[in-house]
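For reference, the chain that follows is the form predicted alone, supplied as structure tokens.
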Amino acid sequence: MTKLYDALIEYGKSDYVPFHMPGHKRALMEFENPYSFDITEIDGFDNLHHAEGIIKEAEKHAALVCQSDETHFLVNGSSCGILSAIFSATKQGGELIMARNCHKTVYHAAELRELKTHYLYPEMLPEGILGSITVEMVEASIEKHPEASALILTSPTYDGVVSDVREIVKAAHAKGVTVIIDEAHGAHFLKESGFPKSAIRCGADVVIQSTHKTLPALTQTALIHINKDYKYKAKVRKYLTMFQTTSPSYVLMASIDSAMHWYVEEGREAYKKYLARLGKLRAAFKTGLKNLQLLEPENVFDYDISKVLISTKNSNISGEELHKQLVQKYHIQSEMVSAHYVLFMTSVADTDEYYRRFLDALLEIDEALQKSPMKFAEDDEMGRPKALMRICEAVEKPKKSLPLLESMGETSASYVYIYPPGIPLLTPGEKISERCVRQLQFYLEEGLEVYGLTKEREIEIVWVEFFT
């Protein structure tokens, strides 16, 4: 048997260009061997859940990076933030105006605080992607629901749409109602990168962003900033300590405080020349692409360029297709696989090799292509599923497991959904529509692996029969 170990270390010897997270792209940051420095919480190192020293001005110096007024290091990914920030600002069985195309650690949060959802719909783009949450969308859902004492949106999402946070948070505030960003794509946003205006400063109270996702730090490493006036600090602190690892590693906070050291001695100057790559790349997608295309979304507030989508819709081929040649021939790996599109991840870390090799296989791939645009489900969309339940009574009724073709208007138990990017496409006590289970077939029938269906295509339902 094959130990990972062995397996990971002849894999980063290998050729494949990462277009994939983590940001550093298994190259731009050195370390010494990890296990000479894995250490606990001994003297002289602080302790993570009661920083007073090391740890603490390494938080300050993060916190200087990113303008924010309090930061803190996350060891257990974006999620535990995520989870600490919405238990801070809602009570137990209390309302949360969300976004639908939250990450499914919203839902669990919903789900562990007994939280009735409130869900704000994006827009399904003509580029087949979810548009912005607009601040009317906000305005409507918080005069519908004034008992909701928070709003989660992500900006910038998977696909790298920006949301008008500035306007939001106004909008919010002036209801009372505290706004949390996951901001788990947008590490990278940090002042004179070129990139959008990250949501730590348009004012948002509780901000979540994941370093390793594109900035060069290790997997699982991430960050929580506070806004000063945010009036349930303490709150997020506490939680904190109970979503976090008792046990935080060393070797990831240093891999955070290196990031953020690296971006103040070197980042700005090696920004701005990921910049001008990432420009003539994408310049060249444009010109060069004949059958798949690179997707620009139009009509949204802001766009992270950082991420490249590649359209198959008007070619005869499936984003899982383009997935598989690439990989197979090229040595290429991409980050996520749509049924239309496949999505890469570019960063600081990329080299000009890595961009060569990619706009090569690309137009050797198109050249060989013709157009025939592929069949879609219905708007290429779930729809927007009826909650019967809250997520927390769904899951603790009795179940029954059932074929996806025959669960039709029934009650779902389970999450639903496609890994990466996590958000699910139907979640516990929505109903299942025709439409949903076309939806579901069709992703099937695409080669994508959907979440949530066991190995024979069936689906948990809440057992009704139970209670008649």
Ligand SMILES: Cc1ncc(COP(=O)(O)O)c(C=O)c1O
The other form holds:
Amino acid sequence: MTKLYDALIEYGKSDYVPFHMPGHKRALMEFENPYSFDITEIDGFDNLHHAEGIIKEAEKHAALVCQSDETHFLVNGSSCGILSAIFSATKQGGELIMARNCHKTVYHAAELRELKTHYLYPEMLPEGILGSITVEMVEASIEKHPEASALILTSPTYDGVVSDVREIVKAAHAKGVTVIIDEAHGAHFLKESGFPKSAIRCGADVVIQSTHKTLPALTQTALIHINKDYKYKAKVRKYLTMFQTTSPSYVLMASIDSAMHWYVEEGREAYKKYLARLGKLRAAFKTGLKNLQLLEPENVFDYDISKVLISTKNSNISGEELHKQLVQKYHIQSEMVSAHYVLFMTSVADTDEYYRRFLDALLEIDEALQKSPMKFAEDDEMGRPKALMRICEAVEKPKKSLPLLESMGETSASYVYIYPPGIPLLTPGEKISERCVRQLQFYLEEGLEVYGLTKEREIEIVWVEFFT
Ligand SMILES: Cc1ncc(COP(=O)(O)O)c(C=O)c1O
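The structure above corresponds to the form predicted alone; please provide the structure of the form predicted in complex with the named molecule.
All chains and molecules follow, beginning with the one already shown.
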């Protein structure tokens, strides 16, 4: 049996090019043997849950770097920050406005808090990715759901789409609604980085960022930023102590702190070089690719160009086939595969060599392809599944597994999603329409891993037996 440690060491020495998270790309930062400083809360080393010393100082420094009023280190990823933020802003059994393309953690918060969810549906863009959430959508939803106490959306999205957080905050605050921004993919939206402005600087009440995704920090590390004017600051702190481990890793906390110091000492310069190289790479894809295509969404508020999305839509291969060729022949590993595009995460830690190999590989693959009309209709999405009950109600009901085709018209009892990105295609309590079934079958045929189905590819439904 191969030991995980041995497999990781071997992989670390391999020539695989990492266009995926974490943002350090297994290279940028230096660290001693982690065992040599893996400690617990001993004298002189403070306590994450009651920070008053060295951890407090490090968090204050991070707040300064991120231009935040109050920042806390997270060692359980953005997930625990999102749970804490939503719990702070809602009552048990309350109501939440949320973008339908939120990460599953938001749905988990809704389940645990027994919330009634009201969805904002971003538009499907001609490029085949979801667009920004608009102020108009937010205003209309707040008007329709006056009982909702909070709003959460993802900006930037996994694909890099940014929403107009400043205007959204103005509209929500005018009605007393708390704004939480899942900026898990935007930890690099730092001052002078050249990337879009962070939601922290747009007045959001709580902003959560995964440092591990786009900055040179270890996996699981993240930050939560709290606005000084947020009335439930104390509640966020309270829930953080509940949703985070009581044994926070000093190795992880040191990694967040190191990334912050790195940004101050070397980051701005490094980001300038990174943006220049990235610009050249994107330009080379734009001019060089004939069948594949670099996606550059136009009708969005702002866009994070660190995400390189290569569409296979007009070629004779699928996203999965492109991904496989890149891994098997060129040792290039992407972050995410969809039916019609592949997402590559670039970061400040990428080398010239990575970009050269990426460009050469894509141009070579592209050369061998042919133009081909799209294999699927423009409705390559799930539509808007109708919520028949709250998530928390559905998960408590009796369940039964059914083959996909027989499940039409039933109510889903599980979360069905592709990971990454981890956005539920169906949540417990939503009606399984014909369109959902067709789309899930399409994903399975395209070779995508659909989670939430049984091994036999059945789906769990809410089961109500009628006795006559
Ligand atoms: C948009 C979004 N939010 C939240 C999360 C959860 O972040 P973490 O893995 O740091 O807990 C993810 C993870 O991929 C994500 O993509």
